[in-house]
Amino acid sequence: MFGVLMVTLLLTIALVGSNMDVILKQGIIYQVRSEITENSSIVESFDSVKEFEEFVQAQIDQRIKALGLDNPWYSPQRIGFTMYKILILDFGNATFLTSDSGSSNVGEILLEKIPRTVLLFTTATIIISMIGIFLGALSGSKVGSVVDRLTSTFAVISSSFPVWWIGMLMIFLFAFTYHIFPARATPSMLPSEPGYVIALLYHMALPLITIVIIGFGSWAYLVRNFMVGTMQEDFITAKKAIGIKKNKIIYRHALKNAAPPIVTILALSLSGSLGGAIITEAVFDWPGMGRLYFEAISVMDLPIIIGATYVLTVLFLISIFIADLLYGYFDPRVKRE
């Protein structure tokens, strides 16, 4: 896990390194000039424009050297120092974007957005998995039935449409035609106001419904395929022979036997949904990590891009790690010590 995290950070830094240098140096130039021009006593102390410009350039060069930007971005010292700062969650300050409270600190911006993305996509993944597991187990136990055919057909249809297209249709139908939900998923009130949480949940309804509609069909189809193989096992035939109720066989014995691959898909779906939140949150204007990532890419705010990549990678690794731990519970072949 640590190796994957290091490789991801190294690739991210390599991709944005040269641009990062340009943006950081431009930021230093703007900051130094602003500090000097705001102090009228310093400006008036120079006899000519040339002397003033030489003084400003000297201050800029001094600031660049103090921050280590006089070395190329690909030097071991720069890369090592950058990775160290990221590992200790010191992402620096954003170049253009700010938090709702006006802070430019990347850590504060990310902490403000992460809970909203986790809330939306974790809730959606839980609902999708519950519906998908139930329908998949039911379809897998009745191969060729009406339920099985409908589930398989809906899985193919729902998986064929991109989330942004379904999202636009949902906004047009439920926001503009019937006025049930707001078109924007960002509440108009400030986070510090008392009713913000309720407003956020209300605004979350439309993107949540869209994600669930698109996702549960493929989930049901995958679980159905796992259950088809499991229902043909000898131990299932034996349990049927001794008279155990069919529902108990399906949802307690067969489903638990098919649990390891289902847990893997659940972990990958959760982490994948967090990583794929950019399009969904951009369409619905949900104030989370995905929209932040989209805005950061639009204006090339590299500190936020690096910080968001790091956070999303950590969330992905945590979900995979939890899946590995659950394997020891669901799969008796896995040795636990």
Second form
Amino acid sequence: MFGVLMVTLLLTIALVGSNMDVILKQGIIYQVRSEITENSSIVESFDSVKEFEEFVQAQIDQRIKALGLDNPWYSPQRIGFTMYKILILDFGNATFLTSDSGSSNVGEILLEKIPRTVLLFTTATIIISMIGIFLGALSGSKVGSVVDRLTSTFAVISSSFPVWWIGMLMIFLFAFTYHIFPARATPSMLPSEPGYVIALLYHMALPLITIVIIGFGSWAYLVRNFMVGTMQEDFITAKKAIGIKKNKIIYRHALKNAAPPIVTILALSLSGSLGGAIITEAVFDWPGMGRLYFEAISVMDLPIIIGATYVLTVLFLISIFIADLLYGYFDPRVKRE
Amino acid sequence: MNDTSSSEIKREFMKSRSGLVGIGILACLIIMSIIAVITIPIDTFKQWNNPGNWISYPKTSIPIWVNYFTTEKIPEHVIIENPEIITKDGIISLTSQQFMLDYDYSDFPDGLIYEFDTEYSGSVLLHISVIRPDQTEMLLLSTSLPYSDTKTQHHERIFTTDNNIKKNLEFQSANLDANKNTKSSEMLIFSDANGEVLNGRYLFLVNFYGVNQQLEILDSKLIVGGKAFGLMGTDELRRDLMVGLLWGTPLALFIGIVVAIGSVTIGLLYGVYAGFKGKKTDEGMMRFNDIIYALPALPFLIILAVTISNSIFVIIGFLLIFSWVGIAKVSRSMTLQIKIKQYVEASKIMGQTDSKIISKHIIPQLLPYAFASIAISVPAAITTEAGLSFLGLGDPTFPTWGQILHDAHTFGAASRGLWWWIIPPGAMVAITGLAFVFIGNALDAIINPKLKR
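Having seen the form predicted on its own, I'd like the form predicted together with the partner chain now, please.
Zooming out: every chain and molecule, the one shown earlier first.
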């Protein structure tokens, strides 16, 4: 697992590194030139243009060296240094982006964005999974019924719709045609004001509804398929024969047996939800991890890209680990192997 | 693993209603692509991002078929091109054109533009007038083209916002309204005595008078600006959305199918090889698989598109990198099951080579699964590409549906109520995805009969 983490980081650095270097060097050149031209006493102290240019170049080289940019990004020292810094959770400072409070510390920026993403996407994932498990169990126990057919059809149709497009439609319909919900997902008042929570929930409603509508169908379909498999097992037939109530069989026995894969998916989608959804956040103007990621990539803000990738990958790996543990709890056969 | 033969699958598939619907939609899409390739010259769609190409089209105009459903008739955008040219020679030569316009709408047009390309020498007088449905004639403009001794080509656009036209019209207008000088030229041309729209047939006469010389009209058009245009309307940059939507079809199908076939092939071969070899090879290959699996796909796709290239072919390659992983896992575990079957063992003992066993015994059994996964992974590829384009990372030389939506989002189409800019491209993405999901699910149900019962 640790290896996976390191490879992910190396790949990120490899992809962004060279562009990052070019941008940083350009930045330094610009900075040095503007500093020197602003200070007219320096400019006047040179006789020829050539001498002046040499001086400027020397200044630039000096600064590049001071920042360690004279080594290419793939040099062992720089990669090693970056990796070491990340491992001790020191993400450094962002190059361009700042948090809303003005800090450019990557850790602080991430801490500011993650709660917002959790608020929207993790809530949505939990609602989706609850509806999905309930509907899936219901339709899995009555294969071929109206509920089952409706769920399956809905799952198939919703799975081919891009969430962000539905988002645009929802904004068009409910924010501008019928003025029910606001279009922007962030409330305009300050967090300290009273009523902020209600305003936030009101603003959150539209993206939340959109994500849930598109999401729960495929969940229900998955759960249904697991349930169909379990409901055909002998022990369920035996329980039916004994005369245990159907609801009890479905929710107590069958669902528990179908639980391991469901729990795995739940763990993965919960950790996945932390990354937010880049495109959905762009549509609803939600200032979470997805937007941060996209902004960071578009201006090549390496520290933020690396920091976010690292945090998300770590969370992803932890959730795989937890899913494995839970798998063992629900299905003790796995442990023995 | 059950062994279903291909003819059985075909028979079962013909019974599946959703599968047939999927095939039907796919056939429609393919017909659309063929129509697009045949009817729309490749130049038009290459000019998609060139504003100059769309200059004679209206801005954000509604599709014309909306007029069938409303009582208020929205004026259509009409472009009349190259009508018959009548020439009269003599001491004073005359070259004239007539543009006929049947106007039947509830609102005034959005300006008139006369655009022409001529070749002449000497001095030429241009005279434009209009005969209205009530048989009155109004002079729009009488002006001379720049004098030239030699034969020259002259290109000009005459707009009705021109001050001379406006002044001419104010004198002649039938409109009795006192403050008619506040009205625009097209309002004066198209209004009756009460200031209402006058519907009927308008005849625009364009006469070029020359002295002792010939004038040739190479190209000419009269553009009557309206708010409705084409089957799909236009966007903020005056582009005909029909072109974009039609050309998006072959592109989306191409991206989806190439990525799906590519990733399934890679995944299948990778998984089968790992599963068949077993031991350390398997272990190593599966760890590599895990790494790709753990990479956050969309962020990496964005990084790749930003740093390396956003050409459509390169993007297809990037999509391939992330989409074969799941298939490799499944086909590996399937191979593990098949590997221990007796006939495989038997052929091993008989000295069959590994490659023969894989190609003769293992891969044929995985093929139904492979076809189902190809169909199921097409929509994912299409939506991911659309998503990347939506973020503005698409290939600028090809108009995909995602890019149309990107433009719609940047120009705030949702807030301005431009539904024809948002709904069709997204619906196309969804319908295309749906076709493949239907086909895939039908195949899936045949391969895993357990799910049906």
